[in-house]
Structure formats: structure tokens, C-alpha cells
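Next up: a single chain in C-alpha cells, the form predicted on its own.
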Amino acid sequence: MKNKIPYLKDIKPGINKISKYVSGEIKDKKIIAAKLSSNESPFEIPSNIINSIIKELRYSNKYPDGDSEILKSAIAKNFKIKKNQIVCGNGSDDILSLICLAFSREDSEVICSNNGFLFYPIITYSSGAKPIYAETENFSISIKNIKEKISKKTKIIFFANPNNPTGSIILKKELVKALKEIPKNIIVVIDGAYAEYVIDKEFSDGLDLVKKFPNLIITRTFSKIYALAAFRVGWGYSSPEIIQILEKIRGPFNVNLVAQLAASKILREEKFINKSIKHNIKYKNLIEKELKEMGFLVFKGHGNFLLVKNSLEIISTKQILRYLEKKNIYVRSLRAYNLPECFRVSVGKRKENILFLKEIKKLLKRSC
């Protein structure tokens, strides 16, 4: 159907295919009994951390550093990396919309998992290419059927590792066979947002395989496991070529000044990631054996959330997320990423992870 308003007429045809993203944020934040769909940090960031910030809020009539030169060195110096390999942005899903702008064009490709991040397919079409979706096997992305849907026309290929919303990891002996086999023209683009909660010895976050492979581009988020999602501080790691392209179209106070202090000084912080490594182990192991005693099919998450498949016949996975919203507690739909019997589940503070489950087990209970 074509547009009737004139001045919307000219508009790029695969925005109107766009759905627009719908995150896991509840409206009315103070009856939260328990949030557990949005993949966020359980917990506060520390206080000396909060107390350096408000100091530097007298400051906020002045622009913040443009090149955020304080936080790339704290990256650098943190994961042994080279500074002028990184860009930083306004959050992590700012670098991957510069990532399309600059090497996807009108008519070409970009391939994704169809059980991917949903933000992928939205930026592919705001730059005016197709995504196209290569089929997951077992939940898990297949790099066989991705390296399948390569064509003349294909720019870019995104994946997220660990994946979201699915959990699973490709190991490093894999993904580093794939990035031979993929032509050097082809952007590869790993989303690392999770990377830091893996635990697995055989996994390569991807940092490491930059300099043999110059057409890739690693992206890392502070939203994660350093507790900072409300700053919106992300960054990506590629090829000096490529950081030069994707700091001349960034915006030129992409990170504001909170974002690149609190996020410079996290890093620092061992003993809050420690805790958080811990709790995130112990909890997610938790709801998984919990799960899985219920009847519930769950599969093994390297991230700080599970995939679970409602296969029970006593109640649908609708029933179970409409009672769990009544209880307001809430967990992931995953209707949107073509699973509509699954659901994803972050894991929360003890409480919350705790109710989550009591309620669970009485829904069920209820329901025989």
C-alpha cells in the first residue's frame, strides 16, 4: 500500500517493514516484584563509584570529551588492547548502527540468525538493505547455515556470542575456522554483550582474532555485567581502518560525561564483577535445575539469562506469562524472535530469582 502523505512518500521502503523494538521495561517501575526480562545487572554499582560522579555534575554546562579519550585508555589498558582500535558509543547498539551506515547501502545484504537480537533486522533496514536469517539448529546459531546465505550482495553478517535470546556460544576453534572461510570484503560483526559472563575456557570473546582478521568488528556494552544499562556506554574493537570510518559518522558527543567517568572507573571495580560472575553462576544453575524438575525445557545459557521451552500440555506459555504479570513478576516473551513457546528469564537478586520460582512451582501446582 502506498503512502498518501507526500512528504512520506520517498521514504526507504524497508522502514515500513520495521517493527518497532519493544524492550522488556514495565511502565509502572514501583510495583516490580520481580523484573527478569531485560538481561540487567542485579545489582547497584558501587558507592565511591556514584559519589566521584555527582562531584562532576557541576561540569554539566560544558560538552564531554568528543574522542572519550579517558574511557578508551581505561579499555585499553583493562582487556590489552590498542586505543586507537576503539570507538566508543551510546551504548553498544550505537556502534552497530554505525556499523550498517557505513557498509551496508541500498540493495545489498546483511545476514542474521532468525533467533537473533531483534535491533539487527531494524538497522539493516534503515540502511536500506535486506537481512536475511539463517536457520539456528538446536536453538544454537549455525555458522554452516550462515556462511550458506552468503551472496554477491551480502555486507555484513551479525551475530551476537553469547547469543541472546537463545544463550549459546560458538567456541573459538569454530569461529575462528568460519573467519577464514568468509570472504574479506564481508564486515563480520560478534556482538559481545554477554562475553564476559562465560566461563567455558575453549571461548574467545573475539578481541584476540582482530588483528589476524582486519574485516572484523567486536562490540561490548557496559549495559551488562558492569551494571551501567541507564548510561548507555558501549564500544567496538576492529581494524584501525575500520574505527576511522566509524569515528567520522558518529555523533560528536556520542558518550556523555557520567557514561565515560562511571564506565572507566567500573572496570576497575574486580571485586564487584567477582560477585557478580558468582551470583551468576549460582542463581542460574539454580533456576535451571528448578526449571527442568518442573518439566520445563531449558537449554544451557553462557549469558546471565536462560531459554526456556514451555513443553508442558497443562498450560501454555501465554497462561504462564499472563500469571507471572499478575504477580508482577516478568520475564521475556519471545513471540517477537519467532519462539512463541519460549520464554527468557534474567537472572535477578536471590529474591527475585526465589519468587520467580515459588510461583512457577505454584501455577503448576495449580493447574494439575
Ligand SMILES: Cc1ncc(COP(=O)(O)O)c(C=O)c1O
Contents of the next structure:
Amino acid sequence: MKNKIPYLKDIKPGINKISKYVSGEIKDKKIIAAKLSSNESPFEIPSNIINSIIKELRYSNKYPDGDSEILKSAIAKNFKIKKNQIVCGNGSDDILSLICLAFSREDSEVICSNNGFLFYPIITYSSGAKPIYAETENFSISIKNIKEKISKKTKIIFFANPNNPTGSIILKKELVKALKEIPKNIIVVIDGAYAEYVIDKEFSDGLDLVKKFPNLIITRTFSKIYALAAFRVGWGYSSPEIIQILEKIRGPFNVNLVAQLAASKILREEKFINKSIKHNIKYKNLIEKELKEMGFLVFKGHGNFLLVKNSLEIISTKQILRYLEKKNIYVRSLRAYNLPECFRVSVGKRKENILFLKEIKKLLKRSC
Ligand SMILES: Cc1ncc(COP(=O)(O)O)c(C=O)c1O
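Other form of same protein, the form predicted together with the named molecule, not the form predicted on its own:
To see the whole picture, the full complex is given below, headed by that same chain.
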């Protein structure tokens, strides 16, 4: 049908293969009792940042700094990295898209995980390339399976560390080994959207590996622990050569004024970050423990969310999600991730977590 419309005739064939990305539930905030579907921070940003944003709004008639200089300086200082190797974007989604735009094309292959972030195949198809899925092992990213999928056509490998939606991590030793073995003509993207939540000492966010592996790109976001999801700020870190390419093709003013300001300020809020990490550990452990006691299979999650497999016979995952929705509690259905028996639950505010656990307990009791 679409092919009969003359102006759609020459669309890249891959675009017809894309299913639109469906985000975690967005309903009227006032009626939502618990939003545990998008791995957002449960905390609002400190009021001193809100106040400085308000002051800045009067300059909205002017374009923001297209090079995000102040933000890059703040990132470089905070993460002890080189400013000229940073590119900022309208969320890390923006950086991921730029990477595909620059490094893949028709007839190339992009490797991602079969249980990975759904945006990777979307941007792969948009660039005209073909996604190749490497199977996870017990819901963990498998470097072995990724390597087996490498062909002459492979241009990019994407994986998130920690992985979304499974929460698994790859430790530094394995990461270094993988980077040594992967051919240097392939761009390796480690998406560190949830890196700040990891407490395992053997974990590396990969920023220190960029020097040794110039084909490595690390992407990061301000949408998760930094609680700026609505502002849309992310960044990438790589060799100067790769960053120059991404800088050339990004939108001229791809990070807005208030996003730049808020992001550079939130990095200095050590108390806020520590509070977020502590809260995450406490409630992730509680949710895991209680769901396990109810009989669910809960996978070790290193981010701010848990992958839960419903192995109960008394009730289906669909029925669980439908019940929770009636109570205005939203967790993430993983149907689109080909995991219909699973769901993903983010760590929310104390009240949200308790309510979720209470309602799910009530439902199971009723279903026995
Ligand atoms: C693994 C992963 N990467 C990237 C993103 C996108 O983040 P951003 O808000 O920076 O675009 C998400 C969002 O959920 C994610 O889970």
C-alpha cells in the first residue's frame, strides 16, 4: 500500500521494518500511583538548580551555545576525561543515532543483543543497515555470541553495560579482552546509561579504555541517576577522530539552554547522587527479596531496575500487568523485547515501591 504513494516509494527499505519505539506509560501524572516503567530517577532535582533554570529562561529568544562548552567542561572535570573528546546530545539517543548515521550504511551490519535496548535496531534500520542479534546467555550479554556474529559487513557493535532490560553487566577484565579481540575497523559502543548505579568493584564504565581503544565510544546520559530525563541531555566519549566526525553531523544546537545549565550543575550535587545510589540499593534489594518470596524469578540487576520472570502457574504476566494498571501502577511490559513472560520494574520512590509490592501480593493471594 505504502509503495503506491509516490513520495514514499523510495524510502529506505529498512524503515518499513521498524516498529515505533513505545516508551514507558505516560498518563496524567496526577492519576499515576507508581510509575516504575521507564527507569527514571524517583527524585526531583535540588531546588537551587530549579531556581537557576528559571532565571535562565529569559534568554530563550537566543540560541544556546551550540558547542555546549560549559557542559563539556563540567563533564570533563567530573569524570576526569578530555574535553575535546566529548560530544553532547539531545539525550544519549541523539548520540546513538549520530553513531549509526556516521558509521553504518546500506549493506552493513550492526550487532546488538536480542535482549537489548530497542532503539539500537531502530537506528540501524534508519541508517539503511541490518541489525544482527547476538543471543544473551541466561539474560546476560554474551561477548562470545557477539564475536560469533562478526562478519566482513559488521560496522558497529552496540551493547549497554548494565544492559537494559536485563540488568546484567560485563566486568572490566572481560571488556578489555573483548576490545582486544574485536577488529579495530568495527566501532564498539558501550552504552553506560545506568553505569552510575553499579557498585561492583570489578566494573568499569569504559571511559578509561578509550585511550587504548580508539574504536570505542562510550555513551552516557543525564536521564537516569541525574534525574534530568525531561531535559534530554546525553554525551559520548571517544577518540578525537571519532568525536570530530560526530560533531560535524550533529544538529547545530542539539542541547538546549536549560538542559546545558541543569546538567552542568547536577554533576556537582554529590549529596543528591549519593542519596540516589543508597536509595537504589535499599529498594532494589527489598523488591528483589519480596518478589522472590512470592515465587518470581528475579535476575541480578546492576542498574535501577529489575528483570522479573513470571514462573508462577496461577497467573499470567499479562494479568499481572493489567491488574497493576487498574491500580495506576505501571511497570514495563517486555512483549516488545520478545520476553512476554517477563516484566521490568524500576526502583521508584519509597511509597511507589511499597505500593507495587503490596498490590502484587494482594493479587497473588486472590489468585491462589
Ligand atoms: C540502555 C539505554 N540507553 C539509552 C537510553 C536513552 O537515554 P536518553 O534519555 O539519554 O536518551 C536508555 C533509556 O531508557 C537506555 O535504557
